[in-house]
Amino acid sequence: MSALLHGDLGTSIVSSGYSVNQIIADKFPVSAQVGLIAIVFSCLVGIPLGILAAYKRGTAADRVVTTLSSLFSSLPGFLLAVVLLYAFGMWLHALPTSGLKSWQSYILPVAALSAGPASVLTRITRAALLDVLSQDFTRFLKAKGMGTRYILFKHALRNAAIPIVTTLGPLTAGILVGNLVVETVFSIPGLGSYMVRCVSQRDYPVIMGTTIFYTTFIVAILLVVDIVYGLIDPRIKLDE
């Protein structure tokens, strides 16, 4: 326990000579830049998809987002990732299968990660645009005459935002956390598939220490998401 709180996370039992902290700073950065791929592409399809899907409520393009949303939020990662994996690696032999060795390598593993997060944020964008248009301050917008589109991106989005920060934080957590299995299909040198080959070989000290450190990390993770809330809606006050 000294040793924890100096920051000691202990020495591998299989990886003689290795501490558990040189560990985490050799493969974390490799989970990290997937992961964050993954994030950053999840917006970007999510959050567009989420404000089409508003926008168009009740069109055939909302109920193909929907429809499609809901599908891949309850799709596992790991079956998508196998499914990827058959598809485009051994079918069609379009893309790589294992390893980070080119930019092509990304695609796959980017893929499965983030097709549920961003199936979710769309759901919540939805749902979160379409709450705040039936507020009453919308209404007083659209009998000043003023468009559905200059509503929904000068003052509904903003509005809209709280919910989606909910979301993105434990998201966030959840791709750089939840990677072990895809690592492990993609054969990516990260720490989530280095975890779990420990998991197999019994290294104690390995599991324990990164345990502990993606427990912090999600903490970190957490702390940041109430700390944009005042950012984003100043009558949140922190100290509330």
Second form
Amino acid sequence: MSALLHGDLGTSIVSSGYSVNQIIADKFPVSAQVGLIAIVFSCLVGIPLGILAAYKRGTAADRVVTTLSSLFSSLPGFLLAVVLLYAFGMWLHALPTSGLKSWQSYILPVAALSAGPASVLTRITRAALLDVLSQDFTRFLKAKGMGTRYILFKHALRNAAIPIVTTLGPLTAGILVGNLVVETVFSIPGLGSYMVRCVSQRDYPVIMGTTIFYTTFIVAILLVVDIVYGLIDPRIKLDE
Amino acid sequence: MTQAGQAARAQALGLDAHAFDPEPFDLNAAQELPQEEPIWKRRLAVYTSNKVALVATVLLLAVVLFGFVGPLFVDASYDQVFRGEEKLAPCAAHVFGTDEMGRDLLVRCMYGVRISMSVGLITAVAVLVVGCLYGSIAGWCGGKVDLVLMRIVEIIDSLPAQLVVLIMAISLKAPIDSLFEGMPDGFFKQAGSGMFCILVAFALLYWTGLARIVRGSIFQLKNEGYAMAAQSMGAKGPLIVWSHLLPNSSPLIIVEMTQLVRDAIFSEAFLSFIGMGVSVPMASLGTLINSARDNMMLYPYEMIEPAVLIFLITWSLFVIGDALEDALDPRML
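Okay, that was the form predicted alone. Show me the form predicted in complex with its partner chain next.
Below: every chain and molecule of the assembly, starting with the one above.
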């Protein structure tokens, strides 16, 4: 326990001689790279789709987006990974199925990782925007003669930012956990697939160590999200 | 203006002398107002007007029947090996085909659904008890009690649940294994200690969302007139919470529960997939998908069947949760 407090997570039972710290230092950068691309990608897809659905509320475009997001958010990540692997890798032979050798090999893992988070982001963005658009000040802006698009991008989006940023914290956690499965399915040499291998080999020190590492990492991200609140919304002050 | 003045004014305007008289109040007419429909009927109408939700409800019922009633109509058991009938594609004798050891996949999928649904339901019951109790105490007592209780919830919430379940499942394994030694053979023992660890871990971690919701709702409702009236008549806190406040929070609780069952089923499939869930030869949807992964090119049906089942369960729970939220929303009525 005191070793843990000094930052030492112990040594692996199975791959003898390797300390858990060393394993994390070796493997985490690979996972972080894939995870980061997935987070950026899901923001780039999810938020614009949410804006589109809110802007075109009630139309066919809105219905298509909400249906797709409900479909993708009820697919477990590992299932999507396996289906993508089968469809694009083995059936169509269009994309590489394992490793991270070229840029094409990032496509499938990133798609599998970010589909769930992107659909959550879409739903949250749509709900937050619709909530803001139904408030009095947007009706006032409309009465003043402002165009819907101007209100949406200049005023509504900034007010809807808080719920969107709030979901980014748990979303990052979800992507890190999803990484365990996606890395295993696509044989990516990252920390996630290593951890799953340790689960089957009952290498308890490594499982404990990596889980503690991941947990600390996620708690740190939640803290960062809390601090970002203050930057986005001047009404929220930390010292109150 | 006096009565006489009013009459004079009405006459001046060319109206009937009684034009300004107040409408006579007829008590009988007030009682003949159309009887209001019961609230659940209107809620049912909102729910059934959502066609997608109806489809989802039927599908979910079908899958539940498949998992819980299905095994009664099939002769084979989940670990029965049919020699010489390995790796069969779906056919008349084995509707879902057989796996590489010659086990009937129809039965294995049924048990997989059974495991998934049981995990969801057992977690839901445990969470319902803990979450309502915890949330009621925090909401009703308020003040310092609420402050301390909610800080504990925030600490648990800030941890990533699936990873903590992983740690807990590992560290709970030894004590639960020794507990299992003396237990009679039953459903839990068949499913294995790994499954039991997962259930305990879920019950210990997943109640925070419900506790938050119940606490918020009770905080708001305890200042309503009926709660104060009950208090003024001498009702004690627990009675008011149990018979007035919790029933009034039930829409929020029900919606949260569908979400929770879905989360639990997701997490169980995930943990089974990475090898932490049920022990062989029992089948869960996650382990079925994982073991089908090796021969995906040659025997895709081994993967497709459990995959479709798990998708049906999670999707229909998602849609039902959404529809219930609409149907139970007081603003919709």
